[in-house]
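Have a look below at one chain only, the form predicted alone, in structure tokens format.
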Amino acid sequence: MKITVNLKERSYDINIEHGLRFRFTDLVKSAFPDTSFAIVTNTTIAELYKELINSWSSELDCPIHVVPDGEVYKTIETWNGILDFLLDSGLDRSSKVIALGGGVVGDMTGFAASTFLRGVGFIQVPTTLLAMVDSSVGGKTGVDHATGKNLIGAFHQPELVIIDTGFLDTLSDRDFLSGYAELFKYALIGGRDMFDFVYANHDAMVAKERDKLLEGIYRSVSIKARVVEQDEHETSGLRALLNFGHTFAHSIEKYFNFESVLHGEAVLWGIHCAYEMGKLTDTVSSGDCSLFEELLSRMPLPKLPQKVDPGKILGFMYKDKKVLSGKLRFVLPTDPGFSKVSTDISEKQVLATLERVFP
């Protein structure tokens, strides 16, 4: 399966196939002949796929840099370490940096590539479901700051994305379901066809049935690619739809210091918050509530480490990059498969929503 993200001179292909990692070096040599490479990965992937990474390094004659695994390490310090590695590797402006890992690796490596020698190309090889359906596509790169998530970064599109669902075989059930929350999100923004597809095939995808999961990934990435083509830098409001549940989710992650709650787990809580806000503000028609609630009931909410203080969650929201002119932006469901961006939600309504979800 192949999807092209059409961005004129910055267009790129997304290849999706089970077992694609075994043809990776041939693919990149063909796409980028006479090019030097460098690989950035994390400690978990470096251990799980030691032989594979070493073979890539040998066949591409490229160095490897390993960063710590986890959102807590998505920092300026880790990003600076990647830049030190690239500077020490003797690469030039025609070189390509390969990001092998989940969203943290992809975001930091892409950001390093955007600033190294004022910008070099990079290749995304996502190893988690979350990165496959979300962060590996679209060019959002960056690191977290003590005050909030992804507050430092740049738009820097990859030049190639290689999605091999074989990497999911070593993913824990918790990490898989965290990533699936991002796929599940597309049921609420990707149109009625996507809503119906997830509604009908949820159990098969959660059970990791290969064909259905491949189709779910393909559909999700296709939806994101079309949105990115129309609103690459999130200026028209269309791309903001991809943030369904994320205004809540990022604040939940911050509340737990990016440590004990995974991004997708926070997104799932955020999805439920967005639905509750949709009911509270009447963006969801009463006739559709049962259909929404049937779908949402299929994804049980993960347990949180401790009771949540709604007031603190609200406070963190105002430090999120999605705040526009001092107003919070929310993506709220309207009809099955469709949502809209809203900036006219009062603080009282936000707090009421949080109190419903976190009584």
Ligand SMILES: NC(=O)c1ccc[n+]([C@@H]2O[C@H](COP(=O)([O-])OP(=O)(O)OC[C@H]3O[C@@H](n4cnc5c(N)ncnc54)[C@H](O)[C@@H]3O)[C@@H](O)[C@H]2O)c1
Second form
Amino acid sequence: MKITVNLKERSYDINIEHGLRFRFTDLVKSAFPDTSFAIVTNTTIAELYKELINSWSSELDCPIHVVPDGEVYKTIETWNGILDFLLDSGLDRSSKVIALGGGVVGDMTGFAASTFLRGVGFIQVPTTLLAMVDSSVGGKTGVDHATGKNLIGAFHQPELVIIDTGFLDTLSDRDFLSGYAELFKYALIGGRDMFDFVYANHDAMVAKERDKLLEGIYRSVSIKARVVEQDEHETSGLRALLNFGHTFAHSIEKYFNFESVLHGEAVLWGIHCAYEMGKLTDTVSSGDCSLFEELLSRMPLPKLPQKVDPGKILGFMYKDKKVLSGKLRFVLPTDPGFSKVSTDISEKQVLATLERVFP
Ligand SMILES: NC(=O)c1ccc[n+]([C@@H]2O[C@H](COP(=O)([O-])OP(=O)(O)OC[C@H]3O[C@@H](n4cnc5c(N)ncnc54)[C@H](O)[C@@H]3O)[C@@H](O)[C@H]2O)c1
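The form predicted together with this ligand is what I need now, so please give it after the form predicted alone.
What follows is the whole complex; the chain from before opens it.
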């Protein structure tokens, strides 16, 4: 399966298939002949896929850089280490950097590619479900800052995305469900057809049924690609829809110091918060509530390590970079498959929502 993201001179293909990793070097060599490459991955992937990475490295004659694993390492320091590696490897402006890993590796490597020699090309090879359905496409790259998530970064589109669902075989169930939260999100923003698809195939996808999962990934990526094409730099408001649940999620992650709660887990809580806010502010058509509630009830909320203080979450929200001139921006559900961006929610309503979800 192939999807093209049409962005004029920045257009690129996304290939989706089970087992594509075994054809990876042929694919990149034919897409980028006479090109030098470098691979960036993390300690976990380097260990799990040692043989595969070594074969890529020898077939492409390229060096490998291994970063530590975890969101806590999505920092300026790790980004700087990737730049040191690219400089030491003698890459030039026509070289391509291969990001092999989840969203953390992809975001950091993309940011390093965007800044190295004022920008070189990069290839996303996502190995988590989250990275497959979301972070590997769209060109948002960056690192976290002590003040908040993804506060330092750049828009830099990949030049190729290779999605091999075979990588999911080694992913932990917890990380799988965390990634599934982002796929689930598309049911709320991707149109009625996507809502109905997730409604009908949720159980099969959670059970990792290969064909349904491939279709869910394909549909999610297609929706993201079409949104990115129309609003690449998040200026028209359309791309903001992809942040469904994220205004809440980023603050929940910050509340737990980016340590004990995974991004997708926080997104899942955020999705529930957005739905509650939609009910509170009457954006959800009342006739559709039962449909939403049935779907949401089938996606159990992950346990949080400790009780959440709604007032503190609210405080973190105002520091998030998605605050527009002091106003919080939320994506709220309207009808099944459809949502809208709202910036006129009062602080009192935000707090009331948080108090409902975190009593
Ligand atoms: N750029 C974007 O548009 C965008 C969108 C959504 C999320 N994000 C970012 O993505 C990050 C989260 O991504 P994530 O959930 O992939 O986290 P992650 O990259 O930390 O991966 C999760 C864990 O799974 C391990 N792992 C990865 N692939 C594996 C595999 N095949 N087998 C076994 N283990 C594997 C990783 O080493 C890590 O321990 C966050 O930093 C978030 O901000 C970016």
